[in-house]
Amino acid sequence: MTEFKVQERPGEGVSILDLRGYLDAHTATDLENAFQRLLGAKKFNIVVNCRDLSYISSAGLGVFMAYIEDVRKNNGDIKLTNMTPKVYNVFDLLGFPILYEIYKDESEAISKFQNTTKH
């Protein structure tokens, strides 16, 4: 199995987090501790890149449902980018499409943001 890996680099206007690996039950708290630290920052603009991403389980799902509440009471958002069509099916199967937005690329949900920013 491989290990799972949450790397943070920001980006403009919005910080990145970047998944690799298999996100399930064993390293949900990874991404949870992630979301953690950027909410206790303050910073609410997400963008997540799922190109490493090799398998998300419905617990790694349930993280995302745990925190989406709380970023979006802050004006903010989780936007995902980059899935294999393996982990976009879990996704779709979930109907995550329909709470989240979901772009083929990094830059394209990063420009959404750019876009929405209130001032």
The other form holds:
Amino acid sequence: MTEFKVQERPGEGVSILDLRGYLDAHTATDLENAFQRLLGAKKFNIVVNCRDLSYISSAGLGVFMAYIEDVRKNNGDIKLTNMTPKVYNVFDLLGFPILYEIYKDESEAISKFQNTTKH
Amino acid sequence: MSSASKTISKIVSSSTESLSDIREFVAGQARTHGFPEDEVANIVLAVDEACTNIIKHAYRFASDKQIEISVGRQGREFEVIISDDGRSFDPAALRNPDLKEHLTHYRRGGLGVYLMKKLMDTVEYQFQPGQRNHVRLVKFLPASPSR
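What would you give as the form predicted together with its partner chain, now that the form predicted alone is on the page?
Zooming out: every chain and molecule, the one shown earlier first.
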């Protein structure tokens, strides 16, 4: 049985999703539901912390692609942080760093949102 | 040293719930054949993508079917053959997507095939009407330190 957990945590002006475990075609729905909840609550400044994400397949990456357009239309963004080299490698192979902001640490992504909001 | 190893097979149900079992099985076999952990991860991901495609496209999420994963060595090749009895899909349609175009239009799907080709040395499909479908994934074995 695949173990995957997504938990929402409030930050300063942002919503943080903490991912844990294995994100594949079986568990991708859990992440979809989390994004749907955030968008339903009009929370568009989203930081996804991948520190405890052990594994991702293209089904998991597809979830980010499904929601990024709606989020950006609402002047928000999905910023990804704290990836292990193994997980980053998959994002990199699929060219995600071209279109998604990926930071080493969550605090960098949060301050990026705060700077954008101030302008 | 023989050029071929005994093939070991695992049969799982065609449910996304099986993916973790599949990954565990393939990782164990890849380690047994001497691959380092980064290569084990690549092989596991490629097999996950192939099986996910079978569940989605060949079986259209019907979870009462079977997928067979056979692993063995042929000479310098570590070979994973994944077989199913579902709908066959056109191999010509499995060409590499234009990644940038794909991403800028936020298209999901199709990325699994691209990943498989990036992660493995060979990806081959065998579709024949009335017969089982096969996907063959090959990774060259690491060079033996004794040679």
